[in-house]
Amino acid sequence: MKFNCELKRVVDDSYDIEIGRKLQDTLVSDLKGGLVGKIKKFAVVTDSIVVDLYGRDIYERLNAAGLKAELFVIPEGEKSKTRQMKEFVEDSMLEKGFRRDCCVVAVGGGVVTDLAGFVAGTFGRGVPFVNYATTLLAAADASVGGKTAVDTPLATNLIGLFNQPKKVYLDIDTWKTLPEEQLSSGLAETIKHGCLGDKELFEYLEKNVEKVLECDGEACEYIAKKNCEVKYKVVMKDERESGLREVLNLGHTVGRAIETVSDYRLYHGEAVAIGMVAQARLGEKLGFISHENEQRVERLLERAKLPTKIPDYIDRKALVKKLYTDKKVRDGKLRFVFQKEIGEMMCFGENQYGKEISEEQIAEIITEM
């Protein structure tokens, strides 16, 4: 006997991204005004650095507005993006009496937005969340597109779910409190967006990258908007990474592996920068990018004060082995996405953006670097 359980549904996961300065009052006003319905209970998730800069302030503003908020603080850094830390946040929320009638407010960079979005997706079988992004990296990458995940000792971002926020706030003023290496780290994802989908953005960075590092208002607003546009164009066409969305992994195959093998001594963007050089150099050998354009990519990364060579302390054999934990691997075969010159991506068939690469091909590049 067979029973068909027909559960077709149409879901509108649209949301606004607000780009501006000092958006704390806007956030509180939106939440009080019904952005997440009648919810009055808010879990503010932040990290040990951001808590004193913005996290506690937002928590206090929510309470002052007559809403009920609690503060949950995780240690800063990629090492907090784990199942254990997710468990800690969930258990802490349960202890404070949080149930299904709550909303998660993520205040921080990519680690916080990734973890808090994943918590929101499973807590009470799913509660709403908003992102208040405080880093250029989160503005460029983590807070747009709804990917939430944690890392494991074997691989990064393989345990998670697609979960769209109710709204994203990109507060450009917060970038002024970032150390320079974190601004550079965020620039890596911005340069990646120029390489894969926006030649105009790439050329703008070639002229103005130093201005971004100086937190020039006009330059920061321009790249914040451009990052959203590039990522939106890709995510809108392929929300769940069935094909096109793989292009956002440009530079990440080698980058993520370096990040893990270095035991997170490198910031995410620093590792991605090295990965970008690896794909560009391999792409040049395969005829996807000219030598001149490959050099432009390397020069721009260097001007953004990002590394372009693999540090000596990284074991090259361990690095090659780690590539096999990349989420683009199919049937045990390595797959890379490649930029086509500057501003476009290589396509290898209908909705096929990954190309199978032999271990020898990438090992040769890694040895050279």
Second form
2 protein chains.
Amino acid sequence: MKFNCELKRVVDDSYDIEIGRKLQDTLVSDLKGGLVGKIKKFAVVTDSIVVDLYGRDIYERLNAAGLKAELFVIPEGEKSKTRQMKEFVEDSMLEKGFRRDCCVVAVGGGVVTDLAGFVAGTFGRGVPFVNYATTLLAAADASVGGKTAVDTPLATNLIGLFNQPKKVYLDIDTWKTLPEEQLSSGLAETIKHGCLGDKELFEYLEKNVEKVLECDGEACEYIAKKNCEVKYKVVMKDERESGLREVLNLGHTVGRAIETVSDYRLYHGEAVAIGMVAQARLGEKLGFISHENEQRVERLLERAKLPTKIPDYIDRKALVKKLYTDKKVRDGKLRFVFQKEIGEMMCFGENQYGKEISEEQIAEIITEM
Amino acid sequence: MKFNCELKRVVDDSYDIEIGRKLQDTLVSDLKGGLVGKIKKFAVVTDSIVVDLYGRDIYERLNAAGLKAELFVIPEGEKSKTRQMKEFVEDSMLEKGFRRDCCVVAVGGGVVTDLAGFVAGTFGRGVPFVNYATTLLAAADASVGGKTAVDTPLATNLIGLFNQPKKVYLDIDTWKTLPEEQLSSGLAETIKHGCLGDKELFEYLEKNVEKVLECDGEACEYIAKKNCEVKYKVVMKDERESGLREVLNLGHTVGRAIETVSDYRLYHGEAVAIGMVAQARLGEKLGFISHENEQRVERLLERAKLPTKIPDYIDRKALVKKLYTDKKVRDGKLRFVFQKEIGEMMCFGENQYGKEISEEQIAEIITEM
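I've shown you the form predicted alone. Could you give me the structure of the form predicted in complex with a further copy of the same chain?
Every chain and every other molecule in the complex is listed next, the one we just looked at coming first.
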């Protein structure tokens, strides 16, 4: 006997990304104005650095506006992206009386938005959340796509959810308070976006990368918007990363592995920069990109003050081994995505952007670098 | 500057519930036949009791059919519904090389299906899963609705996800291996379904409850199907529990609290039975159900060998305090749902099935019981 559980429905997860300076007032008036319905209880999740810069300020503004907010602070850094930290935030929220009628307000960089978005996705089986991104990396990485996740000792970003925020705020002004390496780290994802889907963005950066490093307003707004556009274009076509979305993994196969093997001594973007060089060099060998364009990628990364070589302290063998924990691995075989010259992706068949690569091929590149 | 992230799409989460005896072969041929696409790697999640009855058998059948399966066993019982156990399953899966191209096969009762469905929902940001339900409770509770969750020290079922399985198997034959208290426990949810939405089911049980306790085939198939129907009717109209779905919480406000305060000495259904009596008695005082019908509810629960009184060892004060962790609590106030006579729910306004109840009102009932 069969019973058919028919569950077809239209889901609308649309949201706005607000790009500008000092968006705190906009955030508060949005939340007071019904962006998340009648909810009046807000969990402001932030990290130990951002709390003094923006987190506590937003928490105080929410309370001053008559909304009930509490502050939840996680230690700064990638090492906070764990299930234990998720549990800590959940338990703290429960202790403070938070139940299902609340909203999570993530204030911080990619670690905070990834973790807080994941917390929101499973708290009370899902409560709304908004992202107030305070880094370029979060602007580039965490504003479009709805990816949230934590790391585990055995794999990065493998436990998580697709969860769309109700709104994202990209406060360009916050970038001024970033250490230079973090701004550079964010630029790595921006350069990646240029490489994989926007030649104009790439060439703009070739002209203006120094302006971004100086936090020039116009340049920053331009790249913030471009980042959203490129990512949106890719994500829209493929929400579940079955095909096209893999292109966003450009440079991330080696990048993620280096990040982990370095035990997070390297920023995410720094590791991605090295990964970008790895895919470009391997791509050159395979005829996907000319030597000249490969060099343009390396030069732009260098001008963005990003590393293009694997640091000496990285154990090469451990690195190669780590590659196998990549999400793109299928049937135990390594798969890479490659840029096609500048501004396009290599495609190896319908919706097939990943290409199987032997351990020898990538080990050779790693040895050279 | 605003960027609109337009994300509107049609989601089809429809699935079949197969009701019958000995469905192991159907399961294997479904999975081999492409129910979950090209996936060939299966994580069979089961508990320490069910593993010897059905779990290992299914795992072996999958491997014999040329699919790659691994077995993951959690300790039996409600205490396994924790974030730590979720982590244990995840880490075991990662250690065995599971990545995103896998499917979770839950074999067991409600604890296993709740936990495994939650694991599947966040593993690799979501992998498919199927439920092979081996208890009446799982058949009644976990087959329709897509609710998955774990408990925390501070709240039951508050951390979790809405996640729909690809298929559910209700193997009536497995009920024969259930301890009697567990069969009764499952009957509590069935009686609840009769009370809230199906007079025919209630009256069928009044005639045949003993047959179900004896695992009579026809009676079991009938109630398995009826359970799906009632739950589907409710869930379909309201996937996010904003209104109508709350009716499924009938008896659960007191039930869940007793379950926790008893430290799980009571089965879920046993606790729900007591909760059903509590709402019926309170409902009688408030004029929602006649004395005669209230008595019918109590008598049916008794015939199903379920408790209708709060055990002596339960600390009444702790119980009342625990009520405030209920999901229906809003602005710190207790809210209950009530049956309207037999087979209907009390409705207190459009999509409003919850009614605010004072601590005194419910404390009085608890004292009486």
